[in-house]
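The chain below stands alone and is given in structure tokens; this is the form predicted on its own.
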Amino acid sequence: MHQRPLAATGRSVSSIGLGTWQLGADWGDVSESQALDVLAASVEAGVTLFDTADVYGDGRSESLIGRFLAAHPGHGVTVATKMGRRVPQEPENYTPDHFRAWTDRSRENLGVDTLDLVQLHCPPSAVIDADETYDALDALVDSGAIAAYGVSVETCAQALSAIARPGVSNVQIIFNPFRLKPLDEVLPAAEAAGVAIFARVPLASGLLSGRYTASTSFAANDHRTFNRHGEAFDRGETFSGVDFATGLVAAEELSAALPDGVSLPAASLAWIASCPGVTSVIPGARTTAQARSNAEAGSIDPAVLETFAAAVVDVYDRRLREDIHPQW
């Protein structure tokens, strides 16, 4: 597994990490045995990216992190979690004191006295270009609560406005062969910038995992049931917000361009890690052996990985471009 610089932290992460969205709720149900295999596997994989929030699952997804951890001594894993949806997304909300109160919750849940890396959770954009944003992040760094910060975004407009920040550490944002705005400005400037990349949605909430066809169903608790037209949340972190029927023929085509032994899953992985100014690419994983074939992906031939591209940039151009492109 590739590890690479996480911006100017002093630490390295693995190009291929693991979102743990999952582990805490809205995919269904994962018990707790279940997490903590994934987590197991990830690492015996080669894994050294935890990517958390304090919101997933009310806090069970950072306390099995840190149950996980507390375990393995000497694990070598950088914890990203985030922060900022524990109350109605409003500027006036996102004030030091509930910084304080966010971080120090996390701190217990994970069982640390400094975070590695805290992201904002998507906040609204006049929090992402407000001064006094980042002078609050600046003064959790001076007091030891965090070790770094950055911004998880919906919008490529957001994570410019967040990559100009001489502070920041990393954008998280969606990027995949569904959502390839990031190409235009968004990883370039990261890159010029210093700042790290976490790709996340990397498989399009599953439609790029190759296995839903038109009668797929998902659990009443999967976001993936209540949240297609962005009923719950963004309507963007549900398929990328690409609609699922048009995603299925979209998905189709792009594994009709792989060569026999070489997945629609694994080449998505691939080739988001391979694209310059990625750091990490998150997926999530549920059972261990998704776990294992994530962490695998780096291995795909870069010569696949160019014909895939090729593929990816066509069947984007042709289904999704102009839906997608104007969004986010």
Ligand SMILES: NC(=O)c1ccc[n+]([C@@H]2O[C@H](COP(=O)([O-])OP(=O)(O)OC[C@H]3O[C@@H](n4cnc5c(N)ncnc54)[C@H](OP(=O)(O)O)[C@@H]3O)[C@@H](O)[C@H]2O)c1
Second form
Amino acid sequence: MHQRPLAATGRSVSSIGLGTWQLGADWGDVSESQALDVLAASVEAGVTLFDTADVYGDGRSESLIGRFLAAHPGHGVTVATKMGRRVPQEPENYTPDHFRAWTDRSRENLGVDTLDLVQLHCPPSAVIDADETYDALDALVDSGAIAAYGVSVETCAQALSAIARPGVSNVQIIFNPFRLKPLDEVLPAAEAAGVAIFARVPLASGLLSGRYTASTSFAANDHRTFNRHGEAFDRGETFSGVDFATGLVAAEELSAALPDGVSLPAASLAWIASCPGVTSVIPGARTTAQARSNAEAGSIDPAVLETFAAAVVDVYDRRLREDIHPQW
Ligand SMILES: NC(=O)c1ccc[n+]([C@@H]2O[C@H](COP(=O)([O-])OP(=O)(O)OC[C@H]3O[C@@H](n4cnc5c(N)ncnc54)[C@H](OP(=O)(O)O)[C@@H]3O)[C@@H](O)[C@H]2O)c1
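Could you drop in the structure for the form predicted in complex with the named molecule? We only have the form predicted on its own so far.
Now the complete complex, all chains and molecules, led by this one.
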């Protein structure tokens, strides 16, 4: 597993990390023991970055990570958490007092004095653009409550605004074969500024697993049932905002571009990780088998990735660009 420098933090993180929304809620039921096994399988496979948030299961994901890491001293894992979605996403809620209270709760959940990295959790653009936001985040760093901060964003415009801020260590954005717009400006800008990019939703919520069909259904408490049209949060967080039927066809075409023995999820993760400007790809996993195979995805032959990259652009241009590119 490649380890890459995490901006100016002095830390390194694995090029393939682990997203842990699944270990909190919103993806059907994942038991505590299943969640702890996913964390263990990832670390055994060389993963050194866990992405979580204070709202995933209202702290369940953070608490499980805290328990797991306490039982594994010397683990070498960097935990990137998020804050800002325990209240309505209105600019007046992003205050220094709230930042302090939210980070104190995450420190307790994770069992640490200092949080490694805290990302604002998709706040409104007005918050991303405001000097006061970064003043409050700098104060948290100065107080020792957090070691570094970043911003998770919905749109490329928001990403560019955050990248321009000197204190920002990372920007988290949806980037996958169904979401190519970050290639245009965001990845080059991040690379030039020395800001790390975490590529989230890299498998388009599982559409890029290549194993769903028109008759696949999901549990009632899975966002792939309840947020398909943005009923609970931004529609782009579910299947990357791609219409399910279109995504099935696009995934089939991408699979057809791969040689036998190379899976679509592995190729997708390896291709994302290979794009200049990306520091880490953070696939979510619900099972140890998924966690292991995702962590091993980096070892794909570069010649296969080159062919795959051409197919990614072709499929995106024909099936997705017109709908997806203007939205995020
Ligand atoms: N606003 C934000 O900041 C934000 C929003 C979304 C996500 N995130 C972060 O990004 C992480 C990743 O995004 P995501 O979890 O939403 O989507 P994702 O990584 O694109 O998709 C995860 C799903 O893909 C399937 N999968 C994973 N590995 C697989 C494999 N090896 N083979 C086949 N299928 C596989 C699983 O589906 P099944 O469940 O069907 O098995 C899994 O639940 C999250 O966990 C979270 O940490 C942040």
